[in-house]
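Next up: just one chain, as structure tokens, the form predicted on its own.
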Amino acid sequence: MTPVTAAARVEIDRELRPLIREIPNFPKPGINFKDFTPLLANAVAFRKATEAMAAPFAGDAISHVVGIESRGFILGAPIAQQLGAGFIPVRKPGKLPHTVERVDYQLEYGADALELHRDTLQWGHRVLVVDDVLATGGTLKATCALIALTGAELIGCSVLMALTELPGLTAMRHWRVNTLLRY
């Protein structure tokens, strides 16, 4: 896996951006949803996206990739394989069958929580968090807090898209965050 150069980033943007479909007023009025299922359906683009999301962390000895429910699973699993790492899902409450760590967090429209199995991460593990979109930063910050509870080391986060008009990039400024596409 080779590092992503500035020229390669421009090429990746040029190839992948047309495969992100915007759905107005979904899931509610005023939201312009970024649908990346056309990118997933294109085998070459899907591989390029996950390779480019993994590349900045190739030299970081990542031991585990944490994917955030549910679209983070789709991207996180192939990134884990590319990095030679294990994959760990972070899920909404009640979805994991074993003892969990849990973090509650606030959303702009209410509250939510995330969980991960308590025995999956521990001190000495080097973790990369993966998700599809960075918007307000709430879900990503909550996942980082979950990782901190385990004693594992958070190396960084890699997201396919960041929505620059929302505060997520600012909220995550204290962490290493790689974004592939910005809107």
Contents of the next structure:
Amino acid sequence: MTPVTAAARVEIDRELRPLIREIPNFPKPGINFKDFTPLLANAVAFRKATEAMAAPFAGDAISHVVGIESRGFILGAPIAQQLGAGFIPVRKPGKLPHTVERVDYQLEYGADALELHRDTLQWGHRVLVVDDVLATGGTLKATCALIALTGAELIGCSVLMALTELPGLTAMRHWRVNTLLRY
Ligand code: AMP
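Let's see the other form, the form predicted together with adenosine monophosphate (AMP), since the form predicted on its own is already up.
Then the entire complex follows, led off by the chain already shown.
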């Protein structure tokens, strides 16, 4: 896997940004939804995006990629394959069939929770977390907390898009977070 140079990052941004569709007020008023399905439908762009998300972690001996439901699954699975790692889903409550670890977290309005199969990660595992969008950071922080419960080591997070007007990047500043597109 070739490392991503600064010039390559500019090129990736130029190619991928036009394939992110913005849907105002979806799924509710005030949210400017970043729809990456046009990117997924483009074979070349999909591969470039996941390769560029994986490349910064190629030398980190990642043993497992954790993908966050549900768009983190789509990006996380090919990234896991590229890194020679296993894939582990983090899901909304009640979706995983076996014994789980659970973390509850606050949303802007209300609360939510995420779950992870308890027997998947353990001490000695080296984990990369993948999602599509970093907004307030609540989802990513809750996922990091879940991983901490298992004793596995969180190496970093790879996110396709970060919304810089929201506090997610600041909230995650103590972690190694790689983002491809910033808005
Ligand atoms: P947050 O916990 O606020 O950082 O939100 C991140 C999660 O919500 C991710 O799993 C995203 O899929 C989703 N998300 C938040 N904001 C957006 C947005 N503007 N467009 C698409 N997905 C979003």
